[in-house]
Amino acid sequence: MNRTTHDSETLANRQQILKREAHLRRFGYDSPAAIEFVLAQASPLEGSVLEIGTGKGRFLVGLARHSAAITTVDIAVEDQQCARLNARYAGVEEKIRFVVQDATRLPWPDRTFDAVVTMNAMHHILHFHQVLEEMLRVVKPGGKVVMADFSPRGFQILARAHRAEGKTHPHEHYDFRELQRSLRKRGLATWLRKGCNQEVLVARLPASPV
């Protein structure tokens, strides 16, 4: 990639990405490692796919060189902004729809989307049963639901590299297994994997409304 084609405004921004990507992997966190990592549990990913938790755009353009068309949400207009121009960098910013919005109450109607995405956003969510309810609500029959997050070890080393720069990193906690068990009842296919510092649920719906 020829980089004197991007304004200064997109390449202080992707400086911004790679020096936090490089504070991380000093604690033992390697982000690119864990993005495709979370990709390989969660492909192929086919169709319309919908993203929860935009931030600042890492997983939304490895998502976007896996998929054809993505609609990402987020309630932070700053972080949006912040991974426009991070899909802007890597040239995947035509097939992004970016939407900000509240993610309990998704404007779409029910099944609209083939797969519904979220990395490393739900320990910022405090009602996420809410979200997954909406989550599973928007997917069409037979679609699939990927929820990723760090692992309790990617939690401790998130919390050692926050202290490093005199920061704390609160977070909600939501059991994997508990997640997986739920789903299970409600008749969905379910795998659950660990790696990179990542837990990965992944759910499909059956090919029928249940």
Ligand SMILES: C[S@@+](CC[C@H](N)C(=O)[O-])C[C@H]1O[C@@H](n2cnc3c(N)ncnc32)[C@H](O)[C@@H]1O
Given for the second form:
Amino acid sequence: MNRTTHDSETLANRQQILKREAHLRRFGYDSPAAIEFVLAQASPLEGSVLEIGTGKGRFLVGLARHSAAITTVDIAVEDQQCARLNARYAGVEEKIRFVVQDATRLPWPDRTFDAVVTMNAMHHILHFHQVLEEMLRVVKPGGKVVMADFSPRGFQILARAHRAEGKTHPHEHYDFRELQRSLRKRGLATWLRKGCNQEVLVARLPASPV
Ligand SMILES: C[S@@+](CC[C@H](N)C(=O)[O-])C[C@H]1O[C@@H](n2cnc3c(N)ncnc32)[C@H](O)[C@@H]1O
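Moving from the form predicted on its own, what structure would you give for the form predicted in complex with the ligand?
So here's everything in the complex, that chain up top.
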């Protein structure tokens, strides 16, 4: 149990996150289980890790339990503010560097990170193929790229959950098998897994540069 005293903003943010998770659970999506599933496929995550698409920081907080040093980028300032509060609530804020940035142009030199990961952000990103090139550019030789998004069934659940609120959701669906084929052709070792309404593609770069 978390016994730290939190300010009202941190607690209100936590309540919002729990409310959202409860809504999704009613439609069949278990957010904590999905995060654990993705982390299990991505592990081990050693060294420096870059996350693309911070969002409200759900996956980020899970990541922080597996990695010592995380940098996370998001194009939206407000989302990163929520994520920071979420990380503060979980007591992992100190491990994380928050950067507001469009991931189509990352501000780091080639081969900076040991792993680059993203969960449930791909369908929000208009030019994901451009982002993927950046992910591959900034990861070190022998490093790992992890891409996770909702499975087709996960997207159906999400659509129902949003319809119940009178909303629609962006749904730019990327074909994970196609992504896997193109990464294999470029010499990466890949694993594709499905579970907990997620698809997860893990790719490891060769030890010498691609
Ligand atoms: C659903 S959220 C990510 C969820 C988060 N990873 C989690 O598991 O809690 C998607 C995020 O992608 C961000 N995003 C969209 N396009 C982006 C881009 N070009 N560069 C960086 N972030 C982007 C959005 O601002 C949004 O916060």
